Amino acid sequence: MTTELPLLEIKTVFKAFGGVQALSDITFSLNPGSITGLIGPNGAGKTTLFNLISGVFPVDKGKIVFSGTGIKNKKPHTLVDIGISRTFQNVELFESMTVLENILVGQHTRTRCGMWGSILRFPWVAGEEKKAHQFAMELLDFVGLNGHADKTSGDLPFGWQRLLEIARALASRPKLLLLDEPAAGLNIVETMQLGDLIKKIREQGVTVLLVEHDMSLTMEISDWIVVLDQGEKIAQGTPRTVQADEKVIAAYLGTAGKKTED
């Protein structure tokens, strides 16, 4: 009997900015096809860890292993190539481009046309463009934005911009999707729809690492929870286990059974 290897392994990762310790000895792993919630108070180091995984910041000490290969300090575009994609706390779209064009940009690592292909229009270029367009339209339908392909992305309601950013991240066909506060700014109905979408993404075989302040959403959709506080991991386990952990209650959740703001 064989045991499936973790998709992502964080091994004793340390990060400091000047004399300020942001992360210390962080260790955990993600199983393929799972949703893991990464929670903790403001300043706990959640987004810093996202930035290390996605290559925005270099790792000072420790290892990050993806699909059995070390990826410590690799560049963001290289990580997208191998299957890691992300969204951001603040929506980052090409606001003057259409919804469809934003998703097509997200496919650039999975196409081979390039500058010369675009200029010389080799026979295979038209076929590749057709496939890219078809996949983009499928993603729009998947996230619930079908019918809005030709709209300018900057003119979309904020909730729809969140969905578009997720669709663009999925356009690179990632194995691992990092979602950084995807429910920020959404109303209750939009948040419920987002939770359903994240579960649909998992059903497509994509592993999800989620940073989210909405505890109801995080606990409802996550298979596993990792808790950070002041740059250290203080707990991990199932949502039920973490909610009952005294360290977590003290550091983040407040009194038992009461939802608190991060």
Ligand SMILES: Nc1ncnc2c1ncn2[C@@H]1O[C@H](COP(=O)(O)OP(=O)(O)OP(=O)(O)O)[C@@H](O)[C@H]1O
The other form holds:
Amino acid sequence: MTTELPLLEIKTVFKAFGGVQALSDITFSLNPGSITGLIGPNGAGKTTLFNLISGVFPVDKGKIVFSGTGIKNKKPHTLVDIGISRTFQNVELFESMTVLENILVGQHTRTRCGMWGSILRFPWVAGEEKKAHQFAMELLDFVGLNGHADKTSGDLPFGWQRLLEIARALASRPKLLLLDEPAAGLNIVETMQLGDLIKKIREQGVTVLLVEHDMSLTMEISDWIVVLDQGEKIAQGTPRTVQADEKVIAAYLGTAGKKTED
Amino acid sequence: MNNHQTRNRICYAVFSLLIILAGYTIENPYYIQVLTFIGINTLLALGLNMLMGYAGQISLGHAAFFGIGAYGTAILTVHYNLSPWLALPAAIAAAMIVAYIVGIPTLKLSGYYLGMGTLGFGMIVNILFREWSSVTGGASGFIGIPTLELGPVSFSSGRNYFFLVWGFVLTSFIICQRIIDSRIGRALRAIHDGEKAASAVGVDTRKLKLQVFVLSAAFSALAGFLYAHLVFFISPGTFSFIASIRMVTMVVIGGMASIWGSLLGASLLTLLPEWLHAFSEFEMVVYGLILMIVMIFLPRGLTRGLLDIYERANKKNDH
Amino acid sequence: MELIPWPELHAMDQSIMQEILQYLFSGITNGAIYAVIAIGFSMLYNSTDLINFAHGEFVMLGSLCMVTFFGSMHLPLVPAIILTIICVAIAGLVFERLAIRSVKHPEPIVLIIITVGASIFLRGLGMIIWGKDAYSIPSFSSHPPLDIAGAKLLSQSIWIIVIFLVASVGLQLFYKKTLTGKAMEANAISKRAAWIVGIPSKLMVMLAFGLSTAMGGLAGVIIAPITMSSYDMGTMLGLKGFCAAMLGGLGSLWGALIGGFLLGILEALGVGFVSSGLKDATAFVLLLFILYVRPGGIISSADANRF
Ligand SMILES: Nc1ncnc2c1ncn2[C@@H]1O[C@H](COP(=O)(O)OP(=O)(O)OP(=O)(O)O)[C@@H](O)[C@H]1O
Ligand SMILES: [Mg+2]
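Can I have the other form now, the form predicted in complex with the ligand, not the form predicted alone?
What follows is the whole complex; the chain from before opens it.
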């Protein structure tokens, strides 16, 4: 599209778990400010790729470059610090904590108060706390959860939990946001609102990589689509070209066919 | 938030008043003694609660740090004639350093495996206390630990020691409360709720777990110091596996992730054996039964358990 | 805990080889005992995901029952052993029924404290029944020690090793050949799936408890003639058996065997060549070592997770 430097480059990445080749020879890149849809049948390796980008597992072979620097051997928390943030396929909130506290933890890398700071309550600590609260409230507003700050997050309805997880991921002010099936378990109205939210997030300058099985949502909001099947990249392109791609159709029909068989 | 803070302030003010009141009105030296032991046990429970209740990491070997505090001060004051007030920071530092070194590999484990790693560590330290007799006095114990003195004030009398211990307890409560209410406290609870998610939002879980482990070791060592100068005699049995389990029990029975629960748990586990003396040879049987029954019916500890029962009763009344 | 009385060794008239052999014998004897205890731990962990901190107390019950039946009442050996094991297994079943099954949220920490509570209870019970004295009973038979290359193998050691072999072969046959054993094994493999579809498999858990505590009782039986039995003997034995189970790989029969013998032998050599005072530390140093290096234990392939 442009000659801009890509925000994230995946270069010939391989990953295996024991005998299972979860990813092989994956290459693609994300332009800053784009929404990229990462799709593929179950077990294609989408979540695995997320785990590699967010530093949960090391890559076997190949390279992942973020903002011009390799992320090899970087721990998940360091990656959050340099601007990569994610959500989980099965929502992973801090369930015993309140909505507000969840977002405050999300700001962990953007605040400094350590053990000594909290024990001795240096003067700046109160200021930092206050700012963190303010930003948390703004984020709740942004995702549409205002008024629920003091509820226990585990007690929220499922759709709201998804929103809260996104807000928590945004709390670290990421450059890149990885969303793993954010629409799973949502109803139609909620899914539409989610689409709007993702677009709004992009307007804030955040690049989004979206794994999603809801095709109409993915095709509508993505600028670019990457298709994985059984650990390999089988296609990429604009939503329109990908939808017409024979390999993609075959992959989806293939698994659909298999599913009806068993 | 502000509400929470004023409520806390009131709690601590009342707590301090109670301490002062108890210290000046209770005449019976036996009661003062028991209350002093409750204070020491509260420090043990509090430190372990930071690790177990808040960060969700179990330790079955914490008596080792209790012992390092006690033996540390004993060795420094008796063998090296050091002032106890210098031995205190030295003993605490020793416990913290040991915790740091042991924590690095051990805290990588989780669940039962973490329990076993800490258990093994605790056993090894206890065996060292027993076997390194030239330094620790071996199985027969270490005698002649000096009385604490600060200028003209001697801490040999029950009342003074009571105030000393409870002063430390109060300070420790405030320190822990401040940690819990801060960014660090939130991150700890986040680790408890989900380590994977915590690291995915930017918490350096390894470093933080290590920090609380070291912190809780410091509280245990402080308790060990106070214990040693209270009873003047220590032996390995006090810091055995059973002692570690007793600490865990105080935390769980009192209530995990609750500062006041530590106080409750420590009180109960200090008083229980005193009451059970009446049962003479049935003491152990009754003690074991009580442990089992409390855990079966109130697995979240007495504080939470009683609250739950209260809430349920309230709900029934509403309908 | 001194399991084997060391025959007086005179460096003058015994070569170093003989000495090593002697330590090896006692190591193997103790190893068999640790292995039996470890098997009890592993079996239970396999079927219930539970670590029973009262396991050592079941060993104690076994020893003291044996003291009563064999030592005081002079029952013949085999009935005394069977009676002892039945008593201990019944105690185990009662414990499961009354305590473990009542737990609604079986979190590790809660189970740890309940089983520790049980261990204190059982120790107290042992003290009430048998008092604070330590007892010993004669060896199962009064053969003179075997002389192998100058080293002595006590007759009780032979008993211990034979009983151990019979028990572990029996268990293996039980798991592989009988329907109940296969059902237990299947339950152990798919307990998560069983849990999800709501099969409580209560019977299997009971059986696991019965068998596991029976193994504890058996350990107590074979150890009784070579140690002083008293109400407080269980804690250290339990912990060491546990180290053995961890060492080999928790939840695996072979792991328990390997762990038990490794611990027994290293401990014996440690006593011989380092210091007898630090002997008790061997188990825990090994435990830490294996946890740091290979947390799954020596046998830790996915397949070794079960019997
Ligand atoms: N931690 C792991 N250990 C072993 N195998 C794994 C692990 N994570 C993923 N796999 C395997 O890698 C393959 C890809 O899995 P992945 O979860 O990445 O798929 P996915 O595209 O996210 O599928 P879905 O749409 O179902 O979420 C699968 O075969 C899976 O079993
Ligand atoms: Mg996935």
